[in-house]
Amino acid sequence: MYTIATLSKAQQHANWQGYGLTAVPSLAKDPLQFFMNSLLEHGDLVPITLGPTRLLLVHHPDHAQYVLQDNWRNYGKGSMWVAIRKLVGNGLLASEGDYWLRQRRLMQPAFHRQRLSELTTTITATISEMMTEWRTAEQQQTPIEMAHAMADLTMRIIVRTMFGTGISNAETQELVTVFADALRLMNVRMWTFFLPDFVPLPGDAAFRSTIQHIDRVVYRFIAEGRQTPNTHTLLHMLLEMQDEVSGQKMTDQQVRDEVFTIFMAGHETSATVMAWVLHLIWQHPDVERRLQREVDEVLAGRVPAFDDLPRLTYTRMVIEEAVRMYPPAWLIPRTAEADDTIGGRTVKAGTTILISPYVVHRHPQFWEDAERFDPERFANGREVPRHAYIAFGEGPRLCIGNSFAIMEMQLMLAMIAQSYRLRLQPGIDIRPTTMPVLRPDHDLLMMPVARAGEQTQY
């Protein structure tokens, strides 16, 4: 069990003055452990000075709430987002100010309950396709690398809900590969945010090349969408959105930026969570049995529909607990626009605020035995500690696609649990790594084993 050191005012002040460049090797080697140690050894507010760059690690849920919700206008995206903007442009994820507010209002209808229900059939059909492919792997006794399989599946889902079902599997797979490369290369720039943009880094040219590659594909779909609208896609909805004040529609550039944003927010994050879910279920046979029991009782062999989701309560609890332990967006950076005070500490304008959901979700004052996988934490009637669960952010910039993500993962997990047990290959030790989402650090090789009396024929 974690315990936090009790620090005197003098010790806190000493930490404020002295936690500097010596932190860089530890931070670079193992960011997660560094952030956890900073909480356990130095408390809820931990300053770091890297030359001219001031950082403040914010670990307490109340302080995170203050930055993300209560005084959110004073905490912009800041310099760590420069690399992200190179990929997603001025989309909803990275934009700020009045432009962001306008885009948020425009995008909100895409994630209303009725719109989500219309996407269910496309999602379940895509999952069914994967289930069929798994039969071959089972028959040939070939293990499946689950992080890659989930990334492939979520990209297929995003591509088909965005562009329609006409896109080929080969083109979808190409997008999966190129977008994964872009994220990996973006990570280098994100963690060297304190360097001027004109300082060349290894991978800069490859990063630009991958973005150009994805641009060519996306702009082609935008052009086709304007010529031949498909009313059953997210792209069509983006193309038809109108500002309620000016009546203007989005330009091709704006649509492109929102497509990239949805790809980034809805592909890698859900895929990573599902990889952790499957790994955790393998580690906890009791959870697996209860999950299968619920799926069998609720669905009775059917492909799940949107209206089944409220009854798949344990399925959702498993996902929420996995997200608590391994939040894909493990770091939320902000920058103070003006001088402020957090938890009694003065924060100078320009200070980079780093909030780690990974740490907040393990804060010993709010989570008992935080390293234990326990879906019951999210059972109906049990109160989740206020502001101590920030897997999808907090405040006005709460992830707009969180309902889509939970729906998608419930459908994925329910359909997998209907037909298969997954068994990790021996000798694999899995730990989290930041790339930039919280991925498993080794191939998650798992063997699909058909359940006796298989529940569903896809």
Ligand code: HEM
Second form
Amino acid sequence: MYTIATLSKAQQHANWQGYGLTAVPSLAKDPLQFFMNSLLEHGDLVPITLGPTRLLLVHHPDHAQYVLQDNWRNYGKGSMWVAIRKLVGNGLLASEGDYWLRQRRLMQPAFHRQRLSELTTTITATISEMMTEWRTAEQQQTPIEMAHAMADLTMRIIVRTMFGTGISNAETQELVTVFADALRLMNVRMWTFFLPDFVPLPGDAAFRSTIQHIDRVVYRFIAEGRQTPNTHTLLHMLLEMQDEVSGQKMTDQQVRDEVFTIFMAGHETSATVMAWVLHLIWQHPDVERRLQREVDEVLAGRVPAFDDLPRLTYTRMVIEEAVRMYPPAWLIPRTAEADDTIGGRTVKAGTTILISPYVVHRHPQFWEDAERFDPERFANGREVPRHAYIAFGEGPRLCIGNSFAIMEMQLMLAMIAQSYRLRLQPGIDIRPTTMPVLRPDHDLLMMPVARAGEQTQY
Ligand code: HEM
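Switching from the form predicted alone: structure of the form predicted in complex with the named molecule?
The complete assembly is shown below, putting the previous chain first.
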């Protein structure tokens, strides 16, 4: 996809001052290509000056590690997150400073792998439901748009793991639809964060009413959850968590903000990775066959359980490689709070730092033949280049849901591979696009074809 120039080319540009306003059209047209070219032509640190706005593209894993981990306190989340905070509250993703640190400590145990094991059956039951729906699609020869199907599934999973199976199918589906609307409308505000609040945007009223709708449901579950303790939902884990020092638990408002944040951070990310996984498997029949062999051997037709996950190693490798190639959070922005130096380059306070996992995962110094889909890169015993795999971020703000995501995707892929082959409608050239997560630019219309022989009956 990209012409791999040698990095020594960067040396030829030693006096180069960085991109200016003339870069805007190519940046807007194809940000991924622009970012890759900036690495290949100008090296690891690439400044962009757009009038008063200073940006620095940080492509080297060590420099990314410096910003996200070693000196993370100097690099806040920046103005786009202020806009998000106003829209969805002060949840973990958007909050900062001591408040963030306290919430992070409070919530960390809920996302511990062992705790998550309690959610496995809710996840597999929700996937089974989708498998049954696919039988009808197959009988009627109706292709399924996989990006949408995966988003619908991960949203159903997050709603049920959050509230338990007590939430009815109709209510789950309603919440899934309303939340999708809220996210779509929120994106408009997010990407126009530089406009003052009083500038009205189309969809403002609709956004307010979708938020009110979600709030009614969430506050009802919080009230019910406080009455009837039940440890097998994420919500109960959040309600239970107690600050070690003060002994305090979260208020209803705090729990509401975190529920909203988990809905937002935790469904589209896994969904788009799964859409890419299905596309990649279709392109690589050898990988598909090996996956099927693994799930047949490990599961022997059973629905997977938590204890099966460590043995579904190839399933996991396929997911990790898909996440490398198509990291949904393709851009991690930060803002320098004070003057600093990164890799010998002076960085002024106020500079926006842009770290792209998409680019870091293709850095030719760390990844060989990076455009090739090769799950073997993640085989046990093979070392992944240090800090060059940052799909889940790095440092103290590392994705809190990474174990949840891997577990959920392993279960999804194992259950799909166990029962179906998916065939893409011919003649579609799929590429990544960036708004807001890294997603396929076309509908992924795929036909489920039940595998012959032994398979699970849902
Ligand atoms: C493939 C799936 C996922 C990917 C690639 C992903 C990626 C990321 C990244 C890159 C960050 C760091 C952002 C930053 O530093 O600014 C992050 C943070 C976060 N993620 Fe994920 N995520 C995924 C799934 C999930 C899931 C399933 C959940 C919840 C169940 C979740 C919840 C969060 C939260 C709450 C944060 C904020 C953490 C903090 O700032 O302390 N994510 N995620």
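Residue numbers count along the first chain shown, from 1. Quick caveat: nothing in here was measured; it's all calculated off a predicted structure. Basically, rigid core = biggest C-alpha set you can superpose within 1.5 Å across the two forms.
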Rigid core superposed: Asp339 CA moves 2 Å or more between these two forms | no
Is Asp152 among the residues whose Cα moves by 2 Å or more between these two forms after superposition of the rigid core?
-> no
Rigid core superposed: Asn380 CA moves 2 Å or more between these two forms = no
